[in-house]
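Next comes just one chain, in C-alpha cells: the form predicted alone.
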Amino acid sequence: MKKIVVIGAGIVGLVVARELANYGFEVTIYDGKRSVEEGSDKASGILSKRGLELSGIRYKKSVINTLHGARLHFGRQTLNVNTEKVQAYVLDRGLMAKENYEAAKEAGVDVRLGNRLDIEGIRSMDDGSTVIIGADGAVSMVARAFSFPNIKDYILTYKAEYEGKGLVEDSGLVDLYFSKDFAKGFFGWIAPYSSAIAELGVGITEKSKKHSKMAFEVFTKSADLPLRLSNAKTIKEHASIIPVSSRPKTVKGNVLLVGDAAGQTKATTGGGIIFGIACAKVAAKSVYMNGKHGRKLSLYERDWRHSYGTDLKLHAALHSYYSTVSEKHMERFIGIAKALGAESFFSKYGDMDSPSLMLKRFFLRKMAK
C-alpha cells in the first residue's frame, strides 16, 4: 500500500486522512499548529443541516445555535427566507476540529502537530511513490511547492464577535447586507450565536485594493448597526482570505489538492467545508482506486468536477451577478422576485449548497402545475 502524507490538519485534511486510513493506508498529517483548534475561529461556523448530515463527519458536540432562515438586504428591499424547520447550524469550529481530530486518530492517522514544513521540506517528501495531499488552505504551500496554477479570485474578510443586549433581534435568523458602499464583491453579515452574542463580518474582493478592516468599520456604521452595537462589547476579531474560484488544476503526478487549497468553495458565501469534505472523499477514493486497481490518479480532477463542478459554477455565476450589477438593478430585481413568490419558494425549496437541486425543484414544481 502507498504511504500518504497530508499537509494541513483542518477539517478537510482530517477527513481525507481518516477516509484514507479507513481504506487501509498509512497516513501522516503535518501541520504547524500546536493544536487543531488553533486558528479555527477565523472562519465562520454556519453550515447547512443537510450538508452536514450528508458529510458523515462528527459535529453534534460543536453545535451552539440553530438557524431557520435569513434576511437578505438589498438597499430598500429585503428578501425574507423563513421556515419552521432548522436549515443550518452555527458551530464552534474549534470543537468541530477537535471532534474530527479524534475521529482521525481513532482511524489510525498519525497526526503530527507543531511541524511546519517549508517548500523544500514538502518537496523532499516526493519520492515518486508517496501520495502528497495539500489540504493547507487558500495560500497553499503544497500548491506553491509543486507549481500548481494560481487561484484567480479571493475574498478578504474581517469579522468580530460581539456580546450585548439588543444586538440579536432573532437568534434563528442570519442577516446578509449587499452594498458596494462596504462590501464590494461580497456582502456583510450578522450571524447570531445566541440571543446575546453575534458575529458581524464583511467581505470584499481583493481586487478592490482596500483593507477588509476598513470595509468592516464602514459596515458597522451602516443601517441600524450603530444602535444594535451601542451596548455591545467586542469579544474577538479576525481577518482571513477565502478563495472564490477553483484552481485550474488540482492534481499533478502523486500530488493532490483538496478544500480551500483547490478552491473547492462556494463563491456566493465563501463556505468551503461541505464541498471540501465531499471532494476529500473523492480524493481518498481516487487514491484507493489507484493503489488497488492501478486507475490513474489524474482522474481525481475529472471525478470531483463531474460530481460538484456544476454547483460550484452556479455559485460562481450567482456571485458574479450580484457583484457586478448596480444596487438599483438589484433592488428592482428583488422587488420583482418577491412579487413572483421568491420568498415562498426559497423558504420551501431553498438549498444553501446546491443551486442545481433548487433549479430541479423549480422546474418540477412548474411541471406539476
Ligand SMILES: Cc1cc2nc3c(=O)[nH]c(=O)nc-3n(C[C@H](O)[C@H](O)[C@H](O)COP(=O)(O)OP(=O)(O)OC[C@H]3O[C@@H](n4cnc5c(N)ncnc54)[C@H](O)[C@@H]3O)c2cc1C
Given for the second form:
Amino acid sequence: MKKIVVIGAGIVGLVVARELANYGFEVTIYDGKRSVEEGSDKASGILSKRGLELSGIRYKKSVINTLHGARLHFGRQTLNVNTEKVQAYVLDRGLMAKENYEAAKEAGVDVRLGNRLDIEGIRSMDDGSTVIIGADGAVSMVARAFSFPNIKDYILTYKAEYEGKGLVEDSGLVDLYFSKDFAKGFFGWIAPYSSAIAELGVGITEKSKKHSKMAFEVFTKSADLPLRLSNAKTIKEHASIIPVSSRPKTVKGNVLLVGDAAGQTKATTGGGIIFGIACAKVAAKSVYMNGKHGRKLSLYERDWRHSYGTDLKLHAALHSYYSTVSEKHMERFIGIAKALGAESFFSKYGDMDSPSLMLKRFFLRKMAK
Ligand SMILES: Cc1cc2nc3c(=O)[nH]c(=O)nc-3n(C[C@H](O)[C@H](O)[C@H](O)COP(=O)(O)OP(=O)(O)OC[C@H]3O[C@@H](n4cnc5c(N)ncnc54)[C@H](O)[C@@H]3O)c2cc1C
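Next, give the form predicted in complex with the ligand, keeping in mind that what was shown is the form predicted alone.
And the full complex, kicking off with our chain again.
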C-alpha cells in the first residue's frame, strides 16, 4: 500500500486524509498551525444546507445560525430572495475544524500540527512512490514546490465581527452589497451570527491593486451601514485571500492538489468548502483506484472537472459578468429581472452551489406542468 502525505489540515485536507484512511491507507497530515482551530476565523462559514448534508462532514456542533434568504443590493435596487425554509447554516469555522479533526483521528490519520513545511521539505517527500496531496490553501507551497501553473484570479478580503443593537435587522437574512466604490470585482456582505452579532466583510479583485482594509473602511461608510454600525463595537478583524479561478493543472506525477490549492471555489461568492470537499473525495477515490487497479492517477483531473467543472464554470461566468458591466447597467438589469419575476424564481429554484441544478429544477417543473 502506498504512503500518503497530506499537506494542510484545513477542512479539505482533513476530509481527504480521513477518506484515504478509510480506504485503508497509511496517512500523515502536516500543518503549520499549533491547533486545528487556529486562523479559522479569517474566513466565514456560510454553507448551504443541501451541500452540507451531502458533504458527509461533521457540522452539527458548529451551527451558530440558520439562514432563509438573502438581499442583494445593487445601487438603488434590491433583489430579495427569501424563503420560509432554512437554506443555509452559519458555522463556527473553529468548531467545524475541531469536529472534523476528531473524525480524521478516529479514522487513523496521523495529524502532525506545528509542522510548517518549506519548499525543500516538501520536495524531499517525493520519493517516487509516496502520494503527496497539497491541501495547503490559496497560496499553495506544494504547487510552487512542484511548479504547477498559477491560479489567475484572487479576491482579497477583509472582514470584522461586530456586536451591537440595531446591527442585525433579520438574523435569517444575509445582505450582499455590489458596488465598484468599495468592492471592485466582488461584493460587501453582512452575515448575521445572532440577533446582536454579525460579520461584515468585503472582497476586491487582486488586480485592483488596492488594500482590502481600505475597501472595508469605505464599505462601512456606505449605504445603510453607518446607521447599522452606530451602536456596534468590533470584536475581531482579519484579512485573507480567496482563489476565484481553478488552477489549470491539479495533478502531476504523484502530486495532487485539492481545495483552495486547486482553486476549487465558487467565483461568485468565494465559497470553497462544498466543492473542495467534493473534489477531496474524488482525489481520495483516484488514489484508491490507482493503488488497487492501477488506474492512472492523472485521471483525477478529468474526474473532478467532469463532476464539478460545469458548475464552477457557470459561477465563473456570472462573476465575470457582474465584475465587468457598469453599475448603471446592473441596476437596470436587476430592475428588469425583478419585473420578470426573478425574486420568486430564485426563491423557488435557487441553489447556492449548483446553478446547473437550479436550471434543471426549473425545466423539470415546467415540463411536469
Ligand atoms: C473572508 C472569507 C470568507 C469565506 N467564506 C466562505 C463561506 O462562507 N463558505 C465557504 O464555503 N467558503 C468560504 N470561504 C472559502 C473557504 O474558507 C475556503 O475555500 C476553505 O477554507 C478551503 O479549505 P482548504 O482546506 O482548501 O484550505 P485552508 O482552509 O486554507 O487550509 C490550508 C491549511 O494548510 C496549512 N498550510 C499552508 N501552507 C502550509 C505549509 N507550507 N506547511 C504546512 N501547512 C500549511 C494552513 O495552515 C491551513 O491550515 C471564505 C474565505 C474567506 C477568505
